[in-house]
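What follows is one chain in structure tokens, specifically the form predicted on its own.
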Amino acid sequence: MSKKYNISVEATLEVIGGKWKPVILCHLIHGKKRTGELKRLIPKITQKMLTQQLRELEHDGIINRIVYNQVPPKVEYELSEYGDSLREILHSLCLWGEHHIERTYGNSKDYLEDSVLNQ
């Protein structure tokens, strides 16, 4: 049997859904990145678990994987043709949340870390 969905938002969030999904798509926005690249970018999540989330969107066809056949190994991930659709929403999401700093502690400068303020 296949899936049924009460609202289409219920298939979005099930490919970028969660805690790290967006915030990933949000720094891939800017380019290409390595892992360890997103691992700095995002200093709070866990090796295993960007690995995870890497995989998954790799999975659904969000991001492209690209291996380079060299030693020592270079990978980069970077938005899919797919995945680049939503750049809009991704964009609308990011500013969402500017405003609801400002709006509940003030200057969101004080509250981003100056690396995504000067994306």
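Given the form predicted on its own above, produce the structure of the same protein in the form predicted in complex with the DNA.
The following holds one chain only.
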């Protein structure tokens, strides 16, 4: 009848899978971000994909969308309380990536953009 998962990780992937969602969320674990900030932090993402992914994350209760009623518009995104339950996982995913880059290339400085995230 109802939708079945063969293994629970499939449910996780429905929510945070894909090319952009983990990236967006890894930025949000460092705090609230405006739309434009996210675009700057993720230079290769298009407006369309950014909005689309943010909408889905909001729909799944992972992030909050905070709209300030002003012109020009100001919108901020943050991890919701529920999304915060992903914090450790997201952090581990970032950490593993750093280790992997080092293992693969010998160092991470030359292959990883400097940013608040990679200290």
